[in-house]
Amino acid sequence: MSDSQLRVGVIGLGVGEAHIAGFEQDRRCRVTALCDIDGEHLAAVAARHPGKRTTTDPEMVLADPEIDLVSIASYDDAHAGQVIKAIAAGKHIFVEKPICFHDAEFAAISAALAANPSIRLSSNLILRRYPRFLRLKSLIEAGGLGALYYLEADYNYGRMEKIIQGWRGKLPFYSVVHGGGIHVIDLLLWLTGARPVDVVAMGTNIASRATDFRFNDTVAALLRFDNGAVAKVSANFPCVYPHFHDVTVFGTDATWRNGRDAARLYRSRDPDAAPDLLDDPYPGSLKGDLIPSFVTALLDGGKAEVECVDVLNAMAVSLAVERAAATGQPQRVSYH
């Protein structure tokens, strides 16, 4: 970095176009390159963002000397082959999820960062920035729950549009989990500061059967976590339902249950007793609002609200959870 300034430049600029203001909240953060492999979509993001160079070609961003990071929302099959290039070339990186699909592209990255340490890494997790779940997670640390035990998190996708019109289904492998349900995945473990150890899955694509999508639309997995609790996830693009995180928490004193117009905390077993009801916002956070802990922990030291660690742990999970529904068989999570 140059004179405490962290310049950025941003491949691909559907999600990533939001990068743009997280990055230049920070006074000492500029957006210099932008790109995109469509040259007119560039041009249209380039006139709402005038003073930036511009490229087709990711590789001119991720060589460029005068980047110090670079943000990464190209199709997700491209992740991985950005990030390991962007490690390569000394940038930190800010990537959207998932930063890969395979566990040999898992490895690499992981060993092309515990080769570069100063390389740090982020991603948009972006469940952890909503305020009803920041309201869950304080109420969980002050025991306001109990022991968690049980724990469910449905990501009801609600965009069947989006796997059989858009890029998601045209790509040689696509994944609802690495894509959609790694967010859930993430959430969990952020909760209960637990890790999964085992895996069970199975998936399904009736719902998308008779068009051009070729993988599963649906899959749902039990995860067993290191300190004995267990939890459901699952990833449902198709549902006939509107777009929401179905999460439900399970303690031993009381019980929190997400609803699309207040989440609820049941502290009885008895029906006659009325949940407390807490309206925090839902979703009320924008898709950069985890950018700018990452630039100020890029600037000053100390954390992002996302770190390396989480986001490599929420994508060993996602692996375990896809090898699962592809095997038929019970997977253990690998870490690295």
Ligand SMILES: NC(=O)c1ccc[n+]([C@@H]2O[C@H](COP(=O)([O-])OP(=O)(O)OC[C@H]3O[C@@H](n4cnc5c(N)ncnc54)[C@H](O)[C@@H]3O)[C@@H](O)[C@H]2O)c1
Contents of the next structure:
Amino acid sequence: MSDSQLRVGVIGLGVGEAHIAGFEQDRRCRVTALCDIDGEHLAAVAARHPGKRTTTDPEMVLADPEIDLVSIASYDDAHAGQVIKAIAAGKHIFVEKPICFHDAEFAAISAALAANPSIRLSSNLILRRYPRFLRLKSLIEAGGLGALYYLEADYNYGRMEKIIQGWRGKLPFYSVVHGGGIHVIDLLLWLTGARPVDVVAMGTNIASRATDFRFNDTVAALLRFDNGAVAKVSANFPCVYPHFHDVTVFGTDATWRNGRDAARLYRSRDPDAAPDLLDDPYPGSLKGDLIPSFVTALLDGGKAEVECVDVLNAMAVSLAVERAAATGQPQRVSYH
Ligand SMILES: NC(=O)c1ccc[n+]([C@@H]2O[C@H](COP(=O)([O-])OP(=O)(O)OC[C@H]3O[C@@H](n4cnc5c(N)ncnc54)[C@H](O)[C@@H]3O)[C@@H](O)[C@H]2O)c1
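Would you mind giving the form predicted in complex with the ligand, to go alongside the form predicted alone above?
Up next: the whole complex, starting with the chain shown before.
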């Protein structure tokens, strides 16, 4: 262990357990500490990953000088505080989405990162690893769709129980945009290479209003990008519909539409012309799959698949959508 070039502590061991394999794919990187506030759960996970130190106190990991990188997979409302402490302790960070919940936290994180430019941060914006979306990105970059002018990305969660029974609905604040919609927001930023500037949005809680959940369970937003393209994004948690990223990309030469069996590429307006079927795996990726490129970037230099600026840009858009839904007023995206 001691000769590992990158020593990692994982905080929160739900999806965080999947982070372990992501880090340990590189022999130069070792997860040396595991943390979960639930002692019983910690013991169960630790038994599957022997030889690692364990603690129920995240502060012990965040302050540990023998840890170079913290991987944060605690509940969403703990991320911002843990990220800021990790920055103060000089550690690199892999953080589950969302990096924060509120504008003030976003400003504090952005300022802390700007003051500590040697710290690198990435996040688990995992749609970038789905083979189907990777193929779409290549197609767009090769000019196969022409100029993109309209995109739709619906985060159809299909897991009502997660907000009415699980930890999400018990937090003091919860946003389906930050908690789920941010995945498709990041996807649109990555696919287009453009940045949304203006946002309008509305939300509803019709599906969950008879429950204890106190926030919008569904939010729909329109975005206008700096290159003039427009997009519709939604976060729909209660849908009676299996979990799916309903994405459509309209270009001047072709239209790409995701489907359960395959994506379809329409190159013609003729209703009799069959679209190309693109059946690259969907999802086709594990939750730790973005981590190896971050480890390589840290140890060898170069770019990770998800860079800090990508994490901040997606969060900036998500915050603007949440503000627009809350105020009913158009919002400008504030990038840091
Ligand atoms: N990127 C993705 O695709 C993806 C998928 C699922 C979850 N997530 C994110 O991962 C995070 C965890 O979600 P989950 O599904 O693993 O939940 P989970 O309930 O399965 O696991 C979370 C674990 O973290 C522990 N925990 C909570 N707060 C903690 C804290 N302050 N310090 C240490 N441990 C803490 C809990 O005891 C629990 O064991 C959330 O932020 C969620 O949004 C991301």
